[in-house]
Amino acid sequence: MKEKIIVTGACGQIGSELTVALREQWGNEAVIATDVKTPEGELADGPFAHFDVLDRDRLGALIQQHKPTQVYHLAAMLSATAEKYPLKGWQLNMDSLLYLLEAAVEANIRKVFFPSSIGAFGSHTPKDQTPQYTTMDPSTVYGISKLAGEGWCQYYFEKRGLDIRSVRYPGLISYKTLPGGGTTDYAIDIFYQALQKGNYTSFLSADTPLPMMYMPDAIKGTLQLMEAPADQLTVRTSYNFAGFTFTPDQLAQAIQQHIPSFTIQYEPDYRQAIADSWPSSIDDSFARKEWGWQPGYSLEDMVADMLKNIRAKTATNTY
């Protein structure tokens, strides 16, 4: 089948790289990027539509125009930003999803991707090797919206026959996009500060472990899930999805292997409480068993690759 794909939030951290990967897989003209922002870099080298995901009429028009077979709904307000603007965060994250789910059913769109998050877990969730099915009691607007979104995904699959698929992303690390308002974004900013200033002030404490993943693995796993046969998938809320776990101190030590003079200090702020409500490690055995998930990067691999690529970006001022 010839695919036609729409990506919402295509200029964001995940979207900017996933859209490029989808174009490499399906052809440049087959993937329409949409966002309220203007695309830059590689993302600008293909079809683009300016689109506010809360504009329901515009959504209908885009679907009518392009007749997509798949939609990747990546537009969202992230954890730290949504805590500053809770009602706006809820509206953006929830209304846009419901608009899309209804439109997908009406237009017979074949597959939809919805990104959930470790933010959907909460303070009563087991922190070590968090299981696929467990207590979920998020305390942030972002986490509440993601948990509700998972429920709607399962509802639309069971009641409306929509093939919607999802993963619970851990913190994502990429050299291609700057930090965007997430609690785990310290793990991106630290590299820029290490190279530019030789020092970093962490808004999380030294011993805060969080599940993380390097973006190439996140893209690989997302595409794996979307290509898996539907009859192999038993999870229709969202799959646990893991790469590696580290603390700010462990990340700093890994950077010091390459930049011995790098120093770090700790001044925890409101984001510490958000991080403390999340798991420290994830059991992703369902993803491994049902669609073959296997991460390719270790912490050391990721640190070396991040430093190499950010050095190159800094040298050419392309950030």
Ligand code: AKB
Given for the second form:
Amino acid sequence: MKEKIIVTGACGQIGSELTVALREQWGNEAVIATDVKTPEGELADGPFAHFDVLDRDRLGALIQQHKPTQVYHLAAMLSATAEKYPLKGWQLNMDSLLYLLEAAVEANIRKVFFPSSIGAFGSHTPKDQTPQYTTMDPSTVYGISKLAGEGWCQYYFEKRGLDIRSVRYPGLISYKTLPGGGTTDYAIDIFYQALQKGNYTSFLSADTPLPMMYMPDAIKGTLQLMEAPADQLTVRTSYNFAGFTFTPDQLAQAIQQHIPSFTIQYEPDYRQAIADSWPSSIDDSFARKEWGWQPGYSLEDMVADMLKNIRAKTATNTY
Ligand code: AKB
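Since we've got the form predicted on its own here, give me the form predicted in complex with 2-amino-3-ketobutyric acid (AKB) too.
Expanding to the full complex; the earlier chain stays at the top.
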């Protein structure tokens, strides 16, 4: 079957890499990147449409024009920013999803992807090896919107027959695009500061463990889930999805293996409370069993690859 894919939020941290991977898989012309921002780098080498996900008429027009078979709905406001703009965060994350779900059913779109997050868990969730099915009491607007989004995904699957799939992303680490407004962003900033200044001030305390994943694994897993036979998938809210866990102190030590003079200090801010309400590690056995998920990168592999690629980018001044 010939695929036509629309990606919303394509200029964001996940979108800028996932769109390129989808184009490698399905061909350049088959994947339409959309965003309110202007695409840069590799992302600019394919079809692009300016699209504010709250513009319902424009969504209808895009669907009519491109007749997509799949939509990856990545546009969202992340945890730290949404705490600053709660109503805006809720509106962006929720309304855009509901518009898309309705439009997808109406236009018979075959498959939809919705990114959930470890932010959907809360302070009464078991922290270690958080199970797939457990207490979920998010304390952030972002987390509340992700948990509600998961519920809507299951509703549209069960009641409207929409094949919508989702993973709960941990903190994602990448060197291609900077994240914006997340609680896990420190784990990327630290690499740039380590290379530029040899020093980093972390906004999370030394001993805050969080589930994390290297972007190539996140892309691989997302594509794997979207290609899995529908009848093998029993989770229609969102799959637990894990890479590795580390604290800021453990990450700093891993960087010191490459840059022995690197130093770090800690000045926790409002993001500490968000991180404290999230799990430390995730049990992703449903994803492993049902669609063959297996991460490829360890913490050490990720650190070596990040430093190598950021050094190369810095040398050619491309960030
Ligand atoms: C954030 O920190 O908000 C995101 C996430 C874990 O969903 N990176």
